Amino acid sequence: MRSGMVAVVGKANAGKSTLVNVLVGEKVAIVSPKPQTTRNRILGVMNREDAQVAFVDTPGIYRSKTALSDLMMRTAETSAKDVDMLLYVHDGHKGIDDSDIALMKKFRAFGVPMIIAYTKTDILPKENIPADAEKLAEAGISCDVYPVSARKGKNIRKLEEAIIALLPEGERLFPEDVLSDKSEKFMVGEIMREKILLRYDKEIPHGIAVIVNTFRKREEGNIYDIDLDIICEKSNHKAILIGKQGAALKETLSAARKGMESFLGAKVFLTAYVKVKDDWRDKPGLLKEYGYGSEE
């Protein structure tokens, strides 16, 4: 059998987490239309009889503006250097420009086998695909390109087979029942953050951290008690998060609770408080306290 580590890299909002979830067959990373949804390095394990692939979902490459985004970019690049191969995910819907080619060449220079997943083919003209493939070839990007649609499941099997073919022969790296290296407690916090990303606009979602204070399963019944803090950067952001008479927060918590219940397969009693920590994304002490940077 074949097994190995595959770093999933690319620009922000290219569809990396969606693709990883589809390949693994379970939700191991949150998804939203907003850049920088993935902040941590997350492992998702695909198990087959003839192969095991450990996908390392990394933060999307994004123009750095804060200490947090600096840290995320370092996490992405570090993750890409210690793996068996790279899966570069490109948003085909956005076409290909010089910055895309430069970034592909940067990862290609790491000396690790690389495949390009050209995503979102369900929402772009089909004639764009061969034109973009030719553009990559002319630019000297010497690796196979696989047009896929994670949302529609198109060409996913072909991509899967291509990835496995490039991995070394060897035993499983993880037990067959392992799907991720992240705990249920971590995923509960991520689900809360996902619902905030989907509910609110502009800068507010990017300035949010979620701290899970209590994650406890009751001794009787399939019930979890979850208490968490939602950290934002400004007092006016807190007011928007809560909304008039608490309506916005209530709606967001309801969506989060349903997501948590689906993930845990249990009933959830969810309590949350919104707190302000001015400019926490630029404060190394708070970044460490909130769980960012420990992977470097």
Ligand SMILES: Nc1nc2c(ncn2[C@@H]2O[C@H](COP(=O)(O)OP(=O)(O)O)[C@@H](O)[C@H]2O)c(=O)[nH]1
Given for the second form:
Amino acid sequence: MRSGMVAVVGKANAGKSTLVNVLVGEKVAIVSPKPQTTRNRILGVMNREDAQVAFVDTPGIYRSKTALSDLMMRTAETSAKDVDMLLYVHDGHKGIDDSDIALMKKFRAFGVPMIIAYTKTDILPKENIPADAEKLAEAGISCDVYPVSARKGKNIRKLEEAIIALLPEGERLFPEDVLSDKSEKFMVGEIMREKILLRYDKEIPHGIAVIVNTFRKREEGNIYDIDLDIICEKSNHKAILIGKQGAALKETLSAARKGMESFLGAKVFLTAYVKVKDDWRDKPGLLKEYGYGSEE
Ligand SMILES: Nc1nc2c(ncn2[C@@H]2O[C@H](COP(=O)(O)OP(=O)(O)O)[C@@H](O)[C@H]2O)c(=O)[nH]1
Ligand SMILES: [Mg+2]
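Same protein, different condition: the form predicted alone was shown, now please give the form predicted together with the ligand.
In what comes next, the whole complex appears, and the chain from above leads the way.
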């Protein structure tokens, strides 16, 4: 039996959360085409007869502008210490430039085993793969590189075996039925945020926080009552979020409700209020209130 903690690191939008979901086999982290989708450190646990791997999904690395993104950067870096291994996720279809090499070297210097998942192979020319592997070797990045497609499920099992082979022998760190350290209530708020990320552009999704006030399963029937606040950082954002006669919000809530229903395997009654808290992303007190405290 092998087991251990694996920090999943890399640039924002590389495909880290998608890969963690595929490896765990369940949705433990939300995914969107926008950077900064993942804000918290999320544990996703893969259980097998002969192994248990606890993946620590992290916010990606990018230039930070607000107190929230500072916090996310620190979360990414501290999560990468005190683990058995690093899984560095690289977006293969973006090529490899000096900033990638620098970031890989930085994580490499942590002194724990590291594997590179070169992902999104479904959307890049095959011949890029050996060329990029050579680039990495020339730059002195000595770890193994696994080309995968999380979206198409390609080469995932090979990557899984490679990860397990690098982990120490040992018993499970978590009970076998544990998939994540986050609650269903947390995921429901995240699903709301995911649908907002998918629907709105520019600063709006990045300025959103979701607070789940009620998360209650009814005594009868497989039904949840969910009541939440959507916080935006500017009043003009609120107007855009709601849309003409509430049409935009209505569609977004409907998508969120469906996402929650499929996550919970139950019927959901969803109520949402949109509120404005000016520039909450720069206010440490509000950050904490909205669940973005330091998790170290
Ligand atoms: N084509 C393709 N897109 C992917 C793949 N993995 C992730 N993506 C997309 O890349 C974007 C960022 O993914 P996400 O997992 O949120 O990245 P993260 O910020 O590193 O966690 C999303 O739009 C994903 O659907 C993949 O294997 N192939
Ligand atoms: Mg993510």
